[in-house]
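In the block that follows, a single chain appears as structure tokens, in the form predicted on its own.
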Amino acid sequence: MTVAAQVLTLLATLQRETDAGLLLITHDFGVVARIADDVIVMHDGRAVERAPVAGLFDDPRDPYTVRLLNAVPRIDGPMRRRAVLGDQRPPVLTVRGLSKTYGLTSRLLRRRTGEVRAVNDVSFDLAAGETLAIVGESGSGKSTTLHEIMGFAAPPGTISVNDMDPATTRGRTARALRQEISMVFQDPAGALDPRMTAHDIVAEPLRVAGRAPAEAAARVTELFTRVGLDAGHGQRFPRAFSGGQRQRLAIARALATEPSVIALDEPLSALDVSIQADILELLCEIQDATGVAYLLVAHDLAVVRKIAHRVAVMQGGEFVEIGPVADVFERPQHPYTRQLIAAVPPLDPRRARIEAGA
């Protein structure tokens, strides 16, 4: 959010200096509120509404515009009221002292000249049925943390999944442990093999796990139904699905082996707000029904507020604040946390411009 605020400020400055017009295509209504003068809302290839930005937010006329605005998660909106977790349930993922360093080399002599510590002594627990969100600006180390956990390597520090260290397992034990953790990526189009059918994409983890073909086929049908896809479309290729449907397909694949933990790497950023709301609701329903734990990396604090139980704020490779979502969002203790929250553009064009100094 802080980087987004800097980019928006830069765009506004360049526009004033050059007197250029700006055509902005986005699904982020916070950005619209802050920077736009007029707004065109498109649906099914048609412009269904056009209005000055303040008029659009104050009095939307088209039902599709109303639906979009109602679907936008809000930084000050309600949180999903679910049972308080944490110490009440056993940890399915434990991380202690996780660190990751990248070496710097000179271009001329190809010698090591220094290092960058991307992750520095990070520790946390993730309980069964809990969602822990890691937030921070670009380069803070949150995605590196996720990838180190998913890599099953032996980084400095310890990682355990269901009380087992992936770095010390081999053979069948390692394959069985791999089934306990899966991942949903940011871009569903890039994460799904375009040469495989939807059925084969979801069935692949089951085949790797050694499931019988008949058992795998039945499980794929069950997963299609659970994520809201038509099981009869299993022979279609990913390109035949919409963005939201592809992300549902990716979620079905992540659920295939009934994992204890699913890592969510910016799973909504490539989707428009109405699809985001549907996927958020789906993720919450799946968690309530199965007890799976989510480790979420996100930059959208409104999404974090809506789905997470706890949030960890990361800066410079370290957790500077961690706690229940309500405590961190409503009573932030660290200056960097307050900076992140303040950078979220409000869904009010007048207030957004005042806060931006426009």
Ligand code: ADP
Contents of the next structure:
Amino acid sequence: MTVAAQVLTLLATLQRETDAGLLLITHDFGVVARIADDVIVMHDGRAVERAPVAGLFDDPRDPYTVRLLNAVPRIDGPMRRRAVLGDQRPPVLTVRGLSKTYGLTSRLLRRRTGEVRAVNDVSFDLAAGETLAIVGESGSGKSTTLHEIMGFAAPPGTISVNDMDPATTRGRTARALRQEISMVFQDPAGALDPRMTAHDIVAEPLRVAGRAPAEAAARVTELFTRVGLDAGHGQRFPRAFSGGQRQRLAIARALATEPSVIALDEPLSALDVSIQADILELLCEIQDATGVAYLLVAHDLAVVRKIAHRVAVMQGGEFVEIGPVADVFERPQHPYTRQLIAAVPPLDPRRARIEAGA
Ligand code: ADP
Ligand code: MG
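Next block, the form predicted in complex with the ligand, ref. the form predicted on its own:
In what comes next, the whole complex appears, and the chain from above leads the way.
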């Protein structure tokens, strides 16, 4: 949100200096409220509504516009669940002192020229059935944290899944442990192999886990239904699915081996708002039904408020604050958390307006 505000201020400044018209395509109504003068809402290739920005928010005319506006999660909206599960349930994932430094190599000089401390001494527990969200601006180390956990990072730091340390397990136990944690990525188009059929994409983790083909096929059908996909579409390739359907497919794959933890890296940001709401709902339903824990990276605080039990605020590779969603959002302790919350635009063009910089 803080980086988005900087980019929008830059756009507004350049626009004022050059007197250019700006044609901006976005699915983010926060951005619309901040920068647009006029808005065209498109649906199925048609412009269904055109209005000055304040009019669109105050008095949307087209039912599709109304549906879109209602689908936007709000920072002051309802929290889904207030329960803090961490104290009562066993941790499924324990992370202690996780750190990661990337070496920077110069191609020209062909040697290491510096390093980036992407993650610095991060520790937390994730309880069974819990959603812990990690928020923080771009480059704060959120994705690296997930990738180090997924890669079962060797020290510095220790990770244990269901009380077992993947760094010290071997063979069959290591393979079983691998099935306990899976991942969903931001952009389902890039994350799914375009040459594999939908069926094979979901079946692959089952095959790797050594399940018999017939058993795997039955499980794939079950998973398609679980995530709201047509079980008859298994022979289609990813490109034949819409963005939302592809993310459903990625979720089905992540669920295949019945993991205790799913790491989700910005799973909604590539999707349209109305589809975001559906996927959010699906994730909540799955958690209620299976008790899977989510480690969710998201930059949209309204989404976090809606789905997470606890939230960790990351800045410069460190957790600067962690706590139940209600506490962190209503009584933020760290100045950076306050800054992040203050950067969320109100969904009101009169109050959200971005001004050009000096
Ligand atoms: P986030 O997901 O919060 O945006 P990342 O974990 O992707 O942040 O990045 C954290 C920091 O590590 C950033 O400074 C980024 O530039 C750096 N970084 C990420 N991946 C690499 C890489 N493969 N090589 C070098 N630096 C990297
Ligand atoms: Mg990232």
